[in-house]
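The chain that follows stands alone, in the form predicted on its own, written as structure tokens.
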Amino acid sequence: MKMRLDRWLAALGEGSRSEVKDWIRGGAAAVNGRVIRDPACSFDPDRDVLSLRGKALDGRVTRHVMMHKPAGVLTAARDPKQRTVMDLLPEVYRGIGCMPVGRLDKDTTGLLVFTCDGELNHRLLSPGRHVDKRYRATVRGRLEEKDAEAFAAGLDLGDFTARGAELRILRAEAETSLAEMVITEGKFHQVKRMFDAVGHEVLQLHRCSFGPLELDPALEEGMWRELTDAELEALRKAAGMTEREDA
């Protein structure tokens, strides 16, 4: 997809768009090592090369991101009071609209996925996908199997009926309780209302993958990556996104 210098420019960050509009006017930009004067000209960010006043630019405009998502950050574009997952990305990142896919709560930590592409967004997130999203749980009491088992049949949540979960109980205790869950839609809450309904508090909740993607145990919290291509690939291939298909 080709974009118009000036806006390419924009998208990156570098300057508004009537200020860049006066720089590549005046010469300070390059594309493919030539000169550009007209701002209006149009290049591939994939494939050509950029540069400003004679440095190097990573032009890219669609990127994808792994999150390690901390406690205390709320999944939102922005917000007036509070820091949100974005303040935790170079700007950059917001100026070519990589957006959260889906959202954690705000005291939930784990795997959070950006990504440019609208398309890609929109099916990870169709009900119809059924895209896995594994969790673990500390949660209030003791579970027992038949926990585990109303988990498996499905759950009346009163506004909806989530669908049979897998619940694996990692460790029971009195006081609480560990387990690993995997769930294949992602209602408002839905992890902690599962949970809520067979009469056990999310004392703390951590997602561990979501898709083909495992969090990687080199983030920490608040830390996060671009993509590899294998692991682009397998999310494409989660969401129904064949070469032949985007041909």
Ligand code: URA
Given for the second form:
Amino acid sequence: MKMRLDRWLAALGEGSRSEVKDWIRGGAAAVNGRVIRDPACSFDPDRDVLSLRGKALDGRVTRHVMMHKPAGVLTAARDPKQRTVMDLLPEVYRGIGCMPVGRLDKDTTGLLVFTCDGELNHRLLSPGRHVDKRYRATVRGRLEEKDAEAFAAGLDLGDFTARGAELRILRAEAETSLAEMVITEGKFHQVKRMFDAVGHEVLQLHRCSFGPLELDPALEEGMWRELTDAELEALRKAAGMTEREDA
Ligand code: URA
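Just the form predicted on its own so far, so send over the form predicted together with this ligand.
After this comes the whole thing, all chains and molecules, with the earlier chain placed first.
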């Protein structure tokens, strides 16, 4: 992927767009050791070595993140009024096109994955891919075995029929119950609508895992970290992106 030199340096957080333009014109930037004075010059951050004032920069375009999404923030690239998950990441991630994979409702907490890789993002969300997503839900009322059976059979939600889903009841009390469920689809409000369909309002929803990725227990709400190489590899595998396909 080719990038404009000034845009990339600004996205990396080295300075504002106008500052980096001035620096480039002044001869501060080099690509593969050759000074480049044209801010609009394009280069390939995956292959070319970029340096600023003689210091090599980490020019990766591909960044992949897991976040413990807190309640109260929107899953959106930006919003004129409300705080979004992108506001919890450093600006550079927005600059290089890092986007959430799917969405969690504003009041849902838990694992949200971000990637700059549009192909990976698209594949993970593709309806035919059936990536497992595990949620923990606190619901109103007592959950019973018949609810688990209804989930397993698949639920008619009006505009679509949810595929059979595993529901594991962890605590069942008259006031509230706690359960874990795994779904392979990701329709709008799907978990809440499935519980609604069996007469239980969701009071709290938390995503514990996404495909092969488990939310890192060291991440408190609002915290994030980059995926490890092994996690990224597992995610790419879940998306059907094998080494051979990529080559
Ligand atoms: N299903 C929902 O209803 N809400 C979410 O945030 C995620 C899945």
